[in-house]
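Form predicted alone, single chain, as structure tokens, below.
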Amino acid sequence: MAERPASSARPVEFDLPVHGGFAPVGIGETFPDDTPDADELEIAGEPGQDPAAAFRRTLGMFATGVTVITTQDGEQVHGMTANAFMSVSLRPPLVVISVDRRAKMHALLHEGRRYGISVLADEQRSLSDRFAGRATEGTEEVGFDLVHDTPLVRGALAHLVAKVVRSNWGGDHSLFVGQVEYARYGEGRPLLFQGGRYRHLLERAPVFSSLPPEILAVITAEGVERTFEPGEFVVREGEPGDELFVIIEGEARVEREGNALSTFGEGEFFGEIAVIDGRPRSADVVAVSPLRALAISRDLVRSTVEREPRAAWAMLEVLAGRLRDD
């Protein structure tokens, strides 16, 4: 093979051995010069598009959770938000994560040096725009706790730190894969990102059971109650959702292809969404153990509301509140 002009030799932290310890033969081996030229991407839709922005809209289509990649340099944490990573390894326990060549974080990471991965939560979006250069005034301050040497984020749904072994080039990013050290995972909802905007994850999206008091009586007062054995199904995937239910007693657990999703209780509330919108379940729901449910029908929700405006305005407002993207 012909020796490479210098002009277009790998920079010296790309300049790994591309055969043994993680890489196979033939892994990690093409040149920047070896890549398709830009131009050739198509973009369907409307002629005259920008292929790089509309190559970005596109991939946001994609949705994803949003990180804060930290490292430690000296007595100063720096810090990144980002969406670009991924797992790719469990045996050995591998991730990636994908950094702008122009972002000094990329300026810090070379083989070697650990990186933490702080996966937000979804009360945590002033952190991600601080990250992101977008602090505003009355922005929390940012609590780190320090493991293996690596900041992470306080309160995050879930942490990682991991040593870089590899690093590639990846056109105006570079990709940094990381043997992971530590990890810790909560409880709690993800901070999401899509089309360029924050959303959320709407587990459950209580409505009913959010509603004032007075106007929950009246929806529940004319219920049916109805009782379940343990390992009975109250509802199959697939069924009509014209009833929703109210926990009296005992525990119901959700499931969808004999994997257990969650869990409700006494007091709570499950179906709603179904009720609501009349579409067929789209999970079992099984009796943990003796269940007593109030089963309120979705005429009767219907004739509720006709007959109570206040009942339909607050459960706008709780929607609203549910579904409200600032």
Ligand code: FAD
Contents of the next structure:
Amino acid sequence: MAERPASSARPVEFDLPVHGGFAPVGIGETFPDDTPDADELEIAGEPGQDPAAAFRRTLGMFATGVTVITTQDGEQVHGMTANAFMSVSLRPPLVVISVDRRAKMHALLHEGRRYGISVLADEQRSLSDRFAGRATEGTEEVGFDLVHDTPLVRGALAHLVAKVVRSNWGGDHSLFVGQVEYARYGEGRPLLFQGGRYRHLLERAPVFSSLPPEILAVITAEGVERTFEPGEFVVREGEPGDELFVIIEGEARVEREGNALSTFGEGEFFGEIAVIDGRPRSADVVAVSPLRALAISRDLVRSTVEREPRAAWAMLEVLAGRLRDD
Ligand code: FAD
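Write the structure block of the form predicted in complex with this ligand for the protein whose form predicted alone appears above.
Below is the whole assembly, all chains and molecules, this chain first.
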């Protein structure tokens, strides 16, 4: 038998036999009618909290990616943001989505209908908002590609087209199991969602990765995302500066009088000198490549450092490293 090229080497689980052809007893039966209400749940923690809200918050601790589910109904293309997407089986290829019974999407899906799944990339947050009905002014136009008569959001990190083979009642949501007919993936970073907020995947963040999650959550939620073209100034020497920048993606170069002093990449921060001493910027910072950065205000940096000595120490370590390099 010809050897498979390394790039398409299959994980070992593909070659393990799947026993039987029948589901074990109990699997495949419908959901029980006597499911408890959220009010009957035992919720640990603060007494008096709303059980349904606490249940929701508990589920929200599970980090997911974000997808846009799409379907075509006659001439109409409809999309809906969903994070309740899961792989079910490799053989046969099955996935499942969970759709609110009140959603318009719910009325469009049924057995035999195809749906598309577009896994959103990190920079497609505005599309997630749009397809969740939260579009803000100025949201860019959405482009769709049609595959197997199914619309898919252009530019997404991965695409799947699935045909609904089973649908199940799941309380106030329904589950639509889809047999996958098409799959494509690309390179890039996914948009993440956890604790009711979008998150960024910062793989190398010398200061920020050492912070406790509750502080990191405040910083990423309150920081403002900015994008810069290659060659664009992020900060200019002499300007007043009250923001520190953390690079989400790309590179930035620090320059003084046209001389390059250092280059910062993903996860690193810059702009701290003016934030700490309150005086004008001491150098220019220019985007080397397309740059995405989180701008964090002086007040936020200050309150973080005051609340969390580990943040202060981690920042001092980075600054000391910069002094040594100079
Ligand atoms: P609508 O609310 O009518 O439409 C959704 C939005 O998409 C509208 O703003 C509409 O203008 C826009 N839109 C639709 N089609 C097009 C098109 N062709 N071109 C341009 N814009 C279009 N709900 C679930 O049921 N399951 C989940 O797993 C889920 N996960 C979520 C995850 C996140 C991160 C978020 C933010 C929301 C999630 N929701 C989920 C909520 C869900 O996205 C919203 O309730 C959504 O509004 C329901 O959509 P709908 O089908 O009722 O359609």
